[in-house]
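Just the one chain here, laid out as structure tokens, in the form predicted alone.
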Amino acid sequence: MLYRRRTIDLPHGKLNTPVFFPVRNIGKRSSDNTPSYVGSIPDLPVAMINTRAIRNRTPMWDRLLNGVTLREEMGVPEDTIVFADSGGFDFSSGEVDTTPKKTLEAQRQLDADIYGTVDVPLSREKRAAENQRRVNQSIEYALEASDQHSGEALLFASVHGYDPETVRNCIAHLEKFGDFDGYALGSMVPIRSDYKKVTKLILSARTATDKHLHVYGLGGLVYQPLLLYLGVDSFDSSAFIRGAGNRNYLIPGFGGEELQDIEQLERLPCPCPVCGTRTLDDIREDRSALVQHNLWALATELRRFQYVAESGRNIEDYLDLRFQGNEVTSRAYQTAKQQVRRLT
């Protein structure tokens, strides 16, 4: 198991990990949609931003140039804790208009305690030869950064690859020619059904540095076991709000259920502050309640599995039973198992 608690510092605190970073919406279309959660869920004083969302909001963006904080702006208090990425799931399929430079400025000027590197994630539409092309402009902007990086804040180098070997190679390259605090792995979401890939990408990662790894957008119930078994110490997702928005309830241990399918219920399985004292019939109705008990649920599911590891059981049986419900899933930590049980 490769399952590890680490504790950093960070300039607006310590950070314990592993650890759960929600997506904010702040300076999207849809503007900011997250409900308060921080101080609420204890696990939890923390946000993950889109830089390049916050950068071309202009108005939101005066704002923050003539003083008001960004936690003033997303109404959390001072010391919560930050991670700022470049807002690389944009340029998936439209051109990059940032440079390292740019975004690093923005990044400083919300005081963000992590910063992600510029990236341009890959596409599974894309021919092989334009995602190697991908894979080497995400380093050079990589590296670009970390000559401009002054220590402010931890630096994670993005970092895309198609295969297992790619991603080590990708590592072993900004380890030899940049300064990097961690890296942060990108381009999980389009292929996050093919769970055998994700698992000896991310797997391929761990194994190529022992500094932090971070997953973009994977963290939902399902994936969280599989990240924190397979050593990861921090991953981000919005799966919280876009599964409420689809009136999806979700349930530590099982995944997500649709309200519908629970309707004769009167009292939710769920015995959160949010769902504990509210009958179906309010959550349904209440959009951001819905939103706040899936966070709960996150948070739920993230402190079960440290039960499990802090208090001596067998991880590797608990995920037996955590898995055996769905094929898929269980194949997938099968052949996860199998590969770490060759490196321990």
Second form
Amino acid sequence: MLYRRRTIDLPHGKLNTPVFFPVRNIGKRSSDNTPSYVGSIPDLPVAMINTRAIRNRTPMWDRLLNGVTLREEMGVPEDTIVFADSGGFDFSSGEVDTTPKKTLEAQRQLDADIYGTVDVPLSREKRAAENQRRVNQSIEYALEASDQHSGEALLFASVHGYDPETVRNCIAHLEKFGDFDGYALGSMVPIRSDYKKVTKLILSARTATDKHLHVYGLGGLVYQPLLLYLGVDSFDSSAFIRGAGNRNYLIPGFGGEELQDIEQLERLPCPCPVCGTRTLDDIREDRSALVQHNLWALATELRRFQYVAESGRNIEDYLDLRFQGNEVTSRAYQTAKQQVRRLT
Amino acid sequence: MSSNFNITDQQRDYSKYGLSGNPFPYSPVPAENPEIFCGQSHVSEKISSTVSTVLSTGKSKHLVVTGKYGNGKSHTLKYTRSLLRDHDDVIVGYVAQPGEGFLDIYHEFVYDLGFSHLQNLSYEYLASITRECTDESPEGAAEMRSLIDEGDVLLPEIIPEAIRELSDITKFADFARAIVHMIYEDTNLYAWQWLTAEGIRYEQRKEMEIHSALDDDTMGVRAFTALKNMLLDLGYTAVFVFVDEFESIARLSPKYEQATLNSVRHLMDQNSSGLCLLFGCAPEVWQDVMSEYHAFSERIGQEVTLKPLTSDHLYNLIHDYLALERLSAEEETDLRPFTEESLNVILQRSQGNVRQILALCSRLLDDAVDADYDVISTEVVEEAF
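Rather than the form predicted alone that you just supplied, could I have the structure of the form predicted together with its partner chain?
Below, the chain from earlier opens the complete complex, with every other chain and molecule after it.
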């Protein structure tokens, strides 16, 4: 079992890992409409933001240049820990419109605790040669960022690859020729339904480095226990917002449930501060409440795993139970288990 | 319990004859790496000449070894293979029989090379690209693998170039992609299956961006030529293909027999350098090929025939086998417990057929130990028949 707990020192405080970074939509079309959770969910004093989106939203960027802090803009305490990725996901289909230097400057201006290097995500449909070019480009950007980085915050190199050799090789290369505090594995979202592939890629990254390992975009209920089992230190997701938009109610241990499928129930099964005292109809009508509940669900999933680990229970037994209901995820977990057992 | 059986793991004691064991095979089939090649100097000279010409000039040359069943064709081919395997600059593959057509010959050849060997060739090719494109200068497969593992060389930097250059060299982009995919743990088994012409599903090909199926003789010839061209580019002198039991093409329908011979002919035509084909074939089938398929037989041109053993050959053969188990070096030229007379009877009865001789000698030696004979005399041999 590769699950591990660590504490990392960051400019805005200490962070206990493993940790989930909720993706904030600040800078995007409707600006930051993420309901408050920092403080009310004590496990999540953190946020993942998109540097490019904020940098490109001129009025907001002007305010930030004129003395308003990012945390004020988001309405969160100043000690909130912020991971600023480059916004590379937006480059999946478009051209890269930044440089490592520009992105680093913006990340500094945002006073982020963790910087993710500029990256060009892979596409499943793209030709292999094109994806090789993109992997190469991301590595060059990361090394350039390493040269420019002055160490005021942690720098995570963004790494891509659809095969274990490339992932291992890229991390080894970055480790040799750059200076990074951790690595962030990207391009997992387009292949997220291929659980076996994703777990193999994560494991190849985990075995390639002992440094902090973040996985971009996979923090949902189903993936979370797998990531923890594979020794991932942090992960992020916006599924709690997107899910709520589709009236999708996350239930730890079960996954998502569409509220339209539930008619007669007066109260939902979750005792979180959002759901504990409200009726199903209240939740159904309040999107913010649903987003907050979904975050509680994700935090609960993480707490549950930590409880199993800390109480000395057998995590593999827990995961056998956790994945028994779904053949696809169960197969992926069994594959991951075989690989992990060879490593421990 | 029945007492008819007496099963024991107790070994026979051959020390009475100055031997530590029975050196003759109980089942006289050719060993994978034979240690002994006895007699038939006209055969060894012809093979040596053919192989040496290919090694020294790099030009292609082919030979057919004929001989009746049991006269040592397979043994001769395997012995030659074991000698060639000592050369670092050649690739040698043994095909036990030609199967249903050229695709089967190609399949068996690649299979005989083996997964690891082919994977190492893939790393060797990447090493050559790395030397061209980077400051690193890996010498071989192991060093290349280490450079990748250690991150000294970036895969996405060299892989596209490797595919491009290998496509140019082989004129077969799918082959180039399959070779490169031999280094990826997710796809190397698919790549291996494609390269061995075993056939893979469309989705598996798609994952490697391979568009064609390697499923007929024409594609087999193309893939073989691509492989040979890659090897020559890597600095190998030649590729040796040993096709045994070539007579089995006679059981194919005339259409398939013709197609197989045509494919081999195309292979020879497309590879005027760096290729040596060595066939083992029963003489009667080779006579038919000679008379009916000139285009094929003329390209081979050379034939050498394994004949039944003479008494001198036989004495040498028995010496060499007994020497394998001799307890004392002084006795190594001895024929004991056989006598020249008894060996002459063996030769007569077996009509000089090596397979029969070895089987008989093996049995006689065990019988002699069991019966506690001092020597294997002509009477003992007569009794055995």
